[in-house]
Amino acid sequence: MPKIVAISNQKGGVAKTTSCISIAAALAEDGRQVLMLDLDPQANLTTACGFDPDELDWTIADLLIPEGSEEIPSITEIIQHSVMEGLDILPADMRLAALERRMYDQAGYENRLEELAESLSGYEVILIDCPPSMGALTLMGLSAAQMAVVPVQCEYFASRGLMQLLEIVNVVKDQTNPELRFYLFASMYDQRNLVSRQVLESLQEHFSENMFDTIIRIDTRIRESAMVGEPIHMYAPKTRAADEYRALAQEIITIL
């Protein structure tokens, strides 16, 4: 069975659909077979790899609640490959926004996700982008992983709403998964401003044993990546924001 890792935050804009696209490209990069799993319902990680959520066919909503008596493809036909060799996804779409308020009454909810990555033995990494709350859709996420690896951008607010996923982290672990472990890296840090410099150190100091020394900075090449639908490490392989990923990658994989 693969191993999982969750990348979360309920705060949206710190760059988590970017960070797993970039991990996982990182890793497949380092020729590992890689899935990505995509839990948004705003299907941005789906987007961002080139796939239009309003024009697939099946996606991960029909695999959670399916419904009727349509039959439904296999996981793996669901599966679609990127422009990056070693680099899938399981797409998402909106109708997850939904199926999340119907998921709190079906029996063992938590555990569905873990369920349907026991068919995926073929990847040796799966990194799933939970969507920025703290709902249903999370908690499948974290209690599927390993790891929960959370992206924190160094300013006030971000840093804040940290404690609050961790407090979530503890539920997960006391409920549904005992052995989750979480990591911490701070992303899009800005190093000329003050305040970016005193929630790393306030971040470095605190959480010293569950944080990489990884730190990924503001690169504008970032997002134009995301605009084209290619993995940074496609679109711009040179650099600074693609070494830094390499980095947290290969950090995230040593101790997974």
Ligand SMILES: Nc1ncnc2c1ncn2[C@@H]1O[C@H](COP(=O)(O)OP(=O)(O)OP(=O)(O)O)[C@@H](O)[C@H]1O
Second form
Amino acid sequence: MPKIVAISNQKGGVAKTTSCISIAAALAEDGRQVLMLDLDPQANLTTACGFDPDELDWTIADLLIPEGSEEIPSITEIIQHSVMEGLDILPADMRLAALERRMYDQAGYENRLEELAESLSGYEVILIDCPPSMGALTLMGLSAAQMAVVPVQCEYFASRGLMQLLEIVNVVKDQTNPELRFYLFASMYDQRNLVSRQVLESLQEHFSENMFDTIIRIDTRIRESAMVGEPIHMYAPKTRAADEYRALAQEIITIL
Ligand SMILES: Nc1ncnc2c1ncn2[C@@H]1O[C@H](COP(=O)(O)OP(=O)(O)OP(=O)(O)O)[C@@H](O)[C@H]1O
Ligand SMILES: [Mg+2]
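For comparison with the form predicted alone, would you give the structure of this protein in the form predicted together with the named molecule?
Below: every chain and molecule of the assembly, starting with the one above.
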């Protein structure tokens, strides 16, 4: 069975998708077989890998809503290879949004991803890009994962959102996934900003046991790489951002 990491934070725009693709690429660069799973109806991860969600024959939505599709594809038919060797993606499209609304009525929906993952023995690691909400899709992602990895932007309101997230993690631990562990890291960090420095310090103090040492700083090359549809380790492998994500991936894999 592959190890599963869910990149999650209900706050929007904190670098979940960027971190998913960059951590995955760093692991693949290191010779591992890695699958990224797009669990966001926005399908930003799918797009960042260079795919147009509307042009794909199948996406993860077809696995999760089998009724409605005439023919149910196998998971291997849906998986796409990325531009990097060893790095694959299970793409998403906007139908996931409608699916999420119907999921609450389905008993045991939280376990659907874990069941799917059991058929993916060829991968060492699966990284799930969760949407910016705490709905059924995120609960499904957290229920399947061994580890929730939470990017935090060091801003004034960061800790309030984190408390809500930790409550959800505790609910998932109680109800579906007692093994779930969570770790934070600082994303899009701006060291010139005093508030950022103070927030980082307070996070490191409060979450000392649950915080990765690596800090991901702001780097415009990361934005460019998403626009060309390539991971930073392909687009600009010698940049600071690529190195920082290598260090973070190493920290994650060491304790996964
Ligand atoms: N280290 C970084 N330096 C500069 N820009 C970054 C960095 N990390 C992410 N970004 C940019 O910040 C924006 C938000 O990132 P991203 O889409 O990964 O966030 P997200 O948490 O997945 O958003 P959403 O909640 O909408 O899914 C993107 O434009 C991305 O390119
Ligand atoms: Mg995203």
